[in-house]
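First, one chain by itself in structure tokens, the form predicted alone.
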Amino acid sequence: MGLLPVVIVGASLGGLRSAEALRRSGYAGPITVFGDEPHAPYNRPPLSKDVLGGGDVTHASVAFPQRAATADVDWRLGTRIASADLERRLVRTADGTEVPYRALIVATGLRPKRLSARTEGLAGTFALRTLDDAGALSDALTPGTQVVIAGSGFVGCEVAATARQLGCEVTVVGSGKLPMLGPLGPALAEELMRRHEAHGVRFRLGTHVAEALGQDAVEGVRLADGSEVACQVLVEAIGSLHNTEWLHGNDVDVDQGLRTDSAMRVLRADGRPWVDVFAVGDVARFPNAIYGDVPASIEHWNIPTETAKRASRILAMQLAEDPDVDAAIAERFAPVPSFWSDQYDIHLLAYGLPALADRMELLAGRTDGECVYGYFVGARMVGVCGIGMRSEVMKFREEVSRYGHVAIGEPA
């Protein structure tokens, strides 16, 4: 038998960046990547924006370029990993094939929550996570179609903007007081809602979709307050679940994401690391030195790349028996979270975790135009977000990265 491969489970951004970073870190051995979808890695954020609205629902429109360094990677697409045995160092495909590994990188990410098992089989109901999801939803968003979006977070509001631009009648249902309130804070959330309403979006806030109506196809929804809203399309954007079920039965902590140390090594229940198992991206719950020692899953666009670089560097050093690996593991890991969103002609960019703040302050511009807000815990800036004014937002990135140890979830 030849050299066993590094197996990467998950063929999205985190999986691709892990393979690239392994090569960049000097690992020249075999790499095998498994992915549920038949598509090579592609960019997901445009699915709710350009892809959904432009009708260009093709893999080529969102595919990541493949670099020469990873041309020899064995991509096993359309192949689901059903289980793993970390003690025996192997994963099993859905057809029962066992694949042994030298090391394992978990990059399985998230999947959308659904309102109920019934909505998954009801025609006209959609969740948006994959390219195929976007294709199916795009076909349904025809002018005049009544659309209800369950969930008023970023995905829900991005889909709302796209659907309105396609001529649909749109109602957004959310349990909060304002859409996108957590990540934006009240001032920006209220302004974004105002702009959506100016485009004709209706909001039903402080409630949630309790039931989908219709026998074979959705005809409307019943809200928790007892009222009903007619629709032919229901989009479920109520949050996500971590794809960790295939790891059940192993000595790992999968509560709210797969727990790792700061080197991205997956931890056992007693806190000891599996030295040959790493997790990257949205599926990982890791300590970020900016926010103290409490592990957390940070579902921001740049995190798969940052964690993949971190994990792959450590793994490559371990496989090469580099004497400096312990020093590398001990290095401070402090990636600055970043997210962006496009809605109509609105371009949002943020750094840090604004949701931690106990107050926000207008730093530049006007709220009803282009503006930049800072987010603070006491005197410490924990986040910055702007509508437009990209260069101004970027000026605060370094300050956000060094503000001190305010733990995720710490009371304001």
The other form holds:
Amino acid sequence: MGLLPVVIVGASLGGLRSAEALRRSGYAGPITVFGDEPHAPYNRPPLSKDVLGGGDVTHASVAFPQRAATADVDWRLGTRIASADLERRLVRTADGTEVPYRALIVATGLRPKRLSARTEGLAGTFALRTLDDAGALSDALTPGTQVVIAGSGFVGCEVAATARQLGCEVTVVGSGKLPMLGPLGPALAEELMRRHEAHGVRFRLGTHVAEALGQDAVEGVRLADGSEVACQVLVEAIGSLHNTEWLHGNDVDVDQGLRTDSAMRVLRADGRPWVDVFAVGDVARFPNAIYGDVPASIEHWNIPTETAKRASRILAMQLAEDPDVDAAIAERFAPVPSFWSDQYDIHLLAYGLPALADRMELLAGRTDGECVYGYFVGARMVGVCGIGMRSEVMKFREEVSRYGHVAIGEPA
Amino acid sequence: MLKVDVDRTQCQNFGQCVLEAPNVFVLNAKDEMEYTPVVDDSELENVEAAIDVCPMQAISLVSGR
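What's the form predicted in complex with the partner chain like, now that we've got the form predicted alone?
Time for the whole complex; same chain goes first.
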């Protein structure tokens, strides 16, 4: 019997970067990556923008380049892992095959939350997470089509902009007071809504879709206030769920993400780490030193890469019996979250976590043009976000990354 | 030397590469990305990191020798 592989479950950004970082960190042994989608790793952010809007819904247009160092990785695509036994160190595929591992990296990410209203089997209802989702939705966004988007977060707003540019009639239904209120704060969220409305998007805020109307195909929605909006396309963009069900029955904490320590090692319920099980990317709920080490999952694009590098380096050192591994585990882990969003000609770029702020302040430019806002908790900057003005936004990244640094004697 | 290539049809001047490899990539006064196409081998790690963080996946390493 040969050496057991490092098994990575999840073949998207986090899984890919984990495999690459294992090689870069000197691990030369076998790596097996399982992915439930049939596609090799690809970049998801363009799905709601260029892919949906441009009609080029091909894997090649979004595929991540494969590096030579990972050419010998065993990619098991289209193979869903159904369960795991962390005590026995194995995972099981959907057909029951047991795959033993030397170490496990969990990179199973998120899936879209669906409406509690019945939409299953109703033609014209969509969620957007995968390339295949984008292909299906793209075909439905024809000029003149009435589109209701449930959810006014990143995905909802981006799909609204794209659908409007394709000539659809768009209504966004959001439970908050303003679209993208959490990440943008009131002043920018209000401006974003104003610009969407100037493009002809309608908003129904402070309510939600209570019922989808129609027998075989969606014909409209009934909102919580009893009013109805006609549509032929309903996009469900109300948030995400962590893909952790396959870990059921193991001693792990899956409340709002798979809990890890700052070395990205998965924790048991009592807080002790599984030394050979790591989690990376959107699925992981990890402590970030910038935010006082309170474990949180951060669903921003740069986090899979940052957490994969962290986990893989420590795992590679462990497998090599490197005496410095304990020092590496103890190192401060403080990845700066970053996000961006493109809607029409609005290019948003942000660092930090504006959603934590109690106050926002215009730092540069004009809100109705290009601008930069700072987000503060007391006197401390916790986030920065701009429309355009990227160099200006980037100047504040350093300050935002120091949010959690409290000097001795300084009030927190 | 390393040869770096940026697909200009993809690049949208996010500037994330600038944070990872400031000796190779810069944002100019108009917020447009400019880069040095041939750089020293010592930049390999930084360029690899820049490739990783590019939201548009527009950067590639043509050859390293």
